[in-house]
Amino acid sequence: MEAMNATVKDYILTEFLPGERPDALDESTPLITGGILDSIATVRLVVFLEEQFGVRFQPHEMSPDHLDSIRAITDTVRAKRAEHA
């Protein structure tokens, strides 16, 4: 696993799934229509993204198209960040 991913996934264990077992998130899991991110929760995992990886998200981009997975959300920030490269 790459490192952005492996930063992503260890925040969202750390805020929001404490003591679950971290194979018990992959790439994949759906974080937002799963429910484990609620509106709030969505909140704090955009700002955490906008200072790890200096990238700044627009309010439609707070949604399942964009953060629904590990996946998503990496590939979300590599392209905000390929934009300004």
Given for the second form:
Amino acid sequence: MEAMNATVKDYILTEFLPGERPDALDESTPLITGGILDSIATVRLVVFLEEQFGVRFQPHEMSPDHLDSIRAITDTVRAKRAEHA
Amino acid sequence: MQARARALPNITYRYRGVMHDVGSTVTAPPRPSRAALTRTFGAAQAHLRTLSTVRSADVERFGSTALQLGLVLTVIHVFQVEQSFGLTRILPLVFAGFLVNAVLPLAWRRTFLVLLSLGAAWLLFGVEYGTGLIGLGLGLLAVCHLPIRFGARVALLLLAGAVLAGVRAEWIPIPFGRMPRLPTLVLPILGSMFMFRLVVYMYDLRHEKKPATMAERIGYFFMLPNFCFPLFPVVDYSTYRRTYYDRPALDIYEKGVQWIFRGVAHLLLYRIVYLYLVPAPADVQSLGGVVQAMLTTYLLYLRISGQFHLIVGILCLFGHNLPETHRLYFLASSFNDYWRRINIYWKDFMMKLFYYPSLMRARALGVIPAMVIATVVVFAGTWLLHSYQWFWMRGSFPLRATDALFWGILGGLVVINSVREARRGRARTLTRPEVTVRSALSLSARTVGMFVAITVLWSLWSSSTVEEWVTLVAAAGNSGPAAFALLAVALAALIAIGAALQLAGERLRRPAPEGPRPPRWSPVLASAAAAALILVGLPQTRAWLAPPAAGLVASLQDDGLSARDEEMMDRGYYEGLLDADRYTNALATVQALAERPDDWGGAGRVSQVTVPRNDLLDYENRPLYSDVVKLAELNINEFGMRDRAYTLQKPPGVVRIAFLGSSYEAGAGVRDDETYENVVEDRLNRELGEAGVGYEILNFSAAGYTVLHGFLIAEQRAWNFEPDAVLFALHTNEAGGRLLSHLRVIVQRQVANPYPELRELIASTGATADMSEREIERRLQPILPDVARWSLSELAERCRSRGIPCIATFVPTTAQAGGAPADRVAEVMQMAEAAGFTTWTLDGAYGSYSQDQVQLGEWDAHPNVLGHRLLAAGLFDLLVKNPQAWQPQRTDDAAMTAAAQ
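Following the display of the form predicted on its own, present the structure of the form predicted together with the partner chain.
Everything in the complex follows now, all chains and molecules, and the chain you saw is the first one.
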């Protein structure tokens, strides 16, 4: 769980928030509704998640319900992995 | 039976200082049972106990919010904001509903809002149409939940949509002939509720994991403000569910009031732009005119953003913490930024339904190619869906080249911008970046550049044809290099000001102080502004203002048409506004036209009342025509007058007046004996007539006639009847759009012109028949005052040569019931005086009656029977008080003197 959080956080900081202080981004920071993840960034994040964690996202899952925070992202990925387990 | 408890994660709210867990109070789906009722009753008792523990600070905060809401709703009422959509009628529901909703237990609030919304439907549409609207909506919702395959439900919905579309387009007759206004009154609103939300709903329903309550589902479609607004933001279903009381209630309420304030500000600004700043196409003669036309066309969008702020603000008052619909869209700094800021709900809708599905399908091609394809799909879809949206509002499906160009160009620019961002990345930060001189100048330059680009693109979108837009832009060519240099300097100044403001803002920025939250001044300032607006808006206090300021306030309080559009309405072309593709005015007419009786019919050149002529006159009343037009019997006599039968030869002892004018004088929408001309004639004969002496007022007026028509009809008809005087009814728009149209037709038809001076005037403009309509009008515009003066002078000269008096009477339109603008009246009167007319005025003839009381209806501003009676009373008084002006042989008449007294 912690590892997944860290992986996702690292990716977001590196790809979308270069130079940002890591402690400014926590598990509940709004990503889509906060304007960090626009459509292009959302797609890139999803491609990363699919490759990194071996899951497959559906179009309807590219929404704030599933991707608006690091917690929501990891919850979604865990749920997907559990489904396929 | 046990209701299944449904815990919603992470959703708590604070009401009056007490934290509540939404999940602990919502049960789904609700099943009425004794146990459930007992629990509900118990919850209510617990809720009442909770209310008694509320902190006084929260009570104060709630009271302050309610006070601000009361103020802003009063501003809406005083300024009649969106009155034509019925907003002012639901204000009491909104305010009372807000107060009641706030004290209800959370579990009851959704149901309460649904009931309130259905009540609004009945209030606005009446029981029959309101029930029809609700019934159709519930029927569509029921189809979504039929116990059949998902695909079959979608097919049924498409079928139902097709049938409703057929009724909307009036291809399919309304069953049983009931509710004849269903297509124009109910279906635009039903369409605004279901045309997009049904798609989102079905999309989310397919993936729904947490079942919604019935009130949630019904409430999603029947949103309280939706009954007033045919154009409604596409609220996302999952966002609608997710954001319900997802923040402390008071925070949401305050946000709602703030957004309503913002919406009202947008709408009042819109009125200023619409009433005072939008130039007539023919007035655009230079670079300055082009800039003004483009800028004001874009600024008219304030009405849409204002409406959306109002709508979402009202929803916030009931706990729907929806995100903002527009984010400072005038300050966008790139095309992508613009797309993200303007109509955000639409962008989200397109992303959800088109962008991500297209992108996921195409991503095997690579992220960037897939993104390009998805973006193209989004913009092509936006183009088609805008036409689809217009179909439900207007009943037709416009596919215009300018629409395609606008969306094609904007889409192309967004694609280029997106590819660039995907390759280079976009600067994102969690904290506000430091502002330097360089960054401030860069952002300011990009913002100004984007504003200019969007303004130009918007003018293309708003033009009916590409040719019309090219003509508009070409007018800039009439200006020299100095004008372009001035524009460049103005833009550079804007960039500098923008940068300076950013730097000043940076210096003023201070870290938030520790300790209790400092008092916020924005609600205080907004409340003070609202109170000031209410004060100046009250008739009693408005009287203290200087006349120009009072006039400005009065015009802002009228949710009506501008002088130019009013003129179009007077010409019987109100319907044409719907075809003008002007985003906002078309909307405003939807409900007004829906109120119009189906058998209303039309008057003027477009109807059967007139016949065309192949000369300067262009058209005239059709002799011996008889019909019911605008619900009133209308008869044209054998000489083409909308009047009684008269003999060509003047009977002995009769005083004849030739009466010239337009549709007001022709009496559109009132019976033959109710036109003010006939009322005056009857009264003259009744009160002043005696054995061997009678009065005849021969009405040579026709709908759409101008001063030029007046001169021409006198030449061709009136003199044959040996009039003793000429009475010409003039309005404030005599050198306006009607005359311009008349001259354009003369140019286009190339009819013989026997008047050398008029011929030279027209020739001096260089307008020729092979030019576009807009270009001809642009060229003719400057000579309108000259043509009006020439027409009046020629007419006065003809009267002098016949030894008969000529009188010009100013007749106010119904829109001028409260008083016509003094400068415009003076302008037309001076023109008539200079030509040699005696001038009278009927300004103030409507007395204390309002426009609504003296016009035919919301859809037609011609005077009704009362309006004609009032005008007749005013004209009769003028005639008897000034007999020497028109009846020299009866100046010593005792009856006249007695009547004058």
